[in-house]
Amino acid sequence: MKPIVNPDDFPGAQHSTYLNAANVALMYKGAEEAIADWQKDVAENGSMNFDEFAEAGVFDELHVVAARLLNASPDDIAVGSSATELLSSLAWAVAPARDKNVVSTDIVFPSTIYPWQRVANFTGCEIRFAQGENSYANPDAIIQLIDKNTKVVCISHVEYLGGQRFDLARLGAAAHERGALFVVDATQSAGAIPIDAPGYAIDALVCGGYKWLCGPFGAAIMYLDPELHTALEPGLVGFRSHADMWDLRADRIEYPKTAKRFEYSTMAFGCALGLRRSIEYLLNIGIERIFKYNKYLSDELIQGLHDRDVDITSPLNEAERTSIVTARFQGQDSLKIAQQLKAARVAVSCRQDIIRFSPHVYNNITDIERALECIDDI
């Protein structure tokens, strides 16, 4: 399969093997430049052209290429600067109580639970784990888990250990059937992966921009669905939270009615503007088409590894597997690979005792070839 992107859009690719986009994607070029340019004026100008009109209508353009990449609508979008922080204040939102409980896995990321083992440290609530093994959880642990108590079904779309992605479909009808909220992380899979949020009952889903998306860190993402927009107070305010942000009262809030009610306050809005480049770019190119061209990649890495009786550990049936690659290397330390892949300039990651590879758009045939090539080596 040829190629998909033009290689002058990702420089770095040119300088190393980079098959580690789960930790932190190379970015696009048009990105860093609109990140570049807005820092450059603002340091160089200061609000001389980020005038209070430029700063009300900032994110306003991520709002709509956003809104394309999760099949919703510019009104269901929020911007923040991380996926941790738009959650946290959800999770104040919602604030279940004592009597209610909140599920998820214990393989999950830590920042994808730990903002509601907060809120549940104040209020009581219970915090449900579906038990995985070897980095996998059932899914039909995590519905049996789901009960007329439950407030939230919370998990990440795809798991960042053992690459294992979930029937979103599925868990979010479980969570509705008994009156559940369904929240997504989807920071290892937007940008290589479709997503309909309002298609598989997503109640919010929130996603950082430094993976699979190519931008930046600093900004991230949030959907939240239309039924929710005005029925959640946010865990985190500020300026901009009223409806008017430049009508600075200081003796009310009027949030507005849509989901820019999670925008608080100031950040570094050159990140919002890369982001924004980097998710045009990705829908420019095609998600659908992202997602089976790394599937090449990673089928063609995942032979490689059988030929070399590596035993591969992340899901290889159809319905859950993604470009996320684990494998374990029996009598071997992860870590001593990991690092001498890294200077051979390989770059992969460890994760406990297993190497993790993720290719993305801006890999090739060769890249693969050359990893595998460098794992004979070492």
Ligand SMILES: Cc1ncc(COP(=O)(O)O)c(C=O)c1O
Contents of the next structure:
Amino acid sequence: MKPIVNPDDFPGAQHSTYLNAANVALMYKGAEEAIADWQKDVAENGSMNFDEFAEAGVFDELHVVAARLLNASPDDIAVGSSATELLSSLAWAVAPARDKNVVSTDIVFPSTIYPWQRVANFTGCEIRFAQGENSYANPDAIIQLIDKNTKVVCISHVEYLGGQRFDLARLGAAAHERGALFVVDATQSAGAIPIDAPGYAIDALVCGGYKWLCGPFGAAIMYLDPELHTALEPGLVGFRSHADMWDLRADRIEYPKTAKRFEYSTMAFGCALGLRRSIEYLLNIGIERIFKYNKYLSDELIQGLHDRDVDITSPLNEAERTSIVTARFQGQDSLKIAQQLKAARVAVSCRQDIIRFSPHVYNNITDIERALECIDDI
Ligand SMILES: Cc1ncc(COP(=O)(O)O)c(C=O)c1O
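Next up, the form predicted in complex with this ligand in place of the form predicted alone?
Every component of the complex follows; first up is the chain already shown.
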């Protein structure tokens, strides 16, 4: 397959073999420029250009592109500084009561479950973990934990450590069958894997900007099903929580009747402008096309690792695999291998004695070949 991006769009991809999107992706150049432009303008002009009107509408275009990304409407989108922040606000908004439970897995990224755990420490609700093995959680084990007292099923679309992808439509249907909310962390998937939030019966979804969306740290998005727009009172509130943020009367809050009610404060606004650019860029390439391309790259990597007798620990079946490939090198210290690869300018992650490769849209086949050559040298 031919490369699908113009190399000038990701200058960083020229000077390293960067296979680490599951940690931090390279940022689309247009996003970097938008952030720098905003910072410079505010540094030099204060509120002359970024005035009250601009501040009120600063997320509007991000709402539009994020909605396109998730097959949703702009009113279903809220913007925050991180996935964890948005999920925390949601967890306090839902606040499952003492007799309720929240279902997840014990291999999920901590930020996906800690916000619920914090609320559980306060309300006394139960957190139920489907047990994973070798960073794989059987979806049947998740479904078995859901009962009539389940308030929330909260999972990560793609697991950060093993690259396992869940069938969202199946889990969403199982959650709804028992009256539970279906909450998804798409931080390891959005931008690389097509997501149809309403189609998968997702009630809420959060996603950070700095991984597969090729955007910055400091901006994240949340999707909220229309039925929840007015049903939830956000856990985090501030002057921006009011329907007219410049109304500024301190004696009451009147929330917007859309997902925007989860936006509550100032933030590093340039990051939101940058994230808007990177999502738009990925949408113009096409998420389905990116999904296929990344799979092609990881196929080559998997083949190369198999040829070298390396243990691949991520799922290889079509339904559950992603472009995240994880491996153990027999008798070798994974951290040391990751460090040696880094010294050779090949970026991967080492997590819990597993090496994680995560190629993305800006990589090409020579990156995979180079990584395999470096592994041979090591
Ligand atoms: C699945 C998942 N969710 C959330 C996060 C953290 O997101 P944020 O930094 O936006 O809070 C990570 C980071 O690795 C992650 O892998």
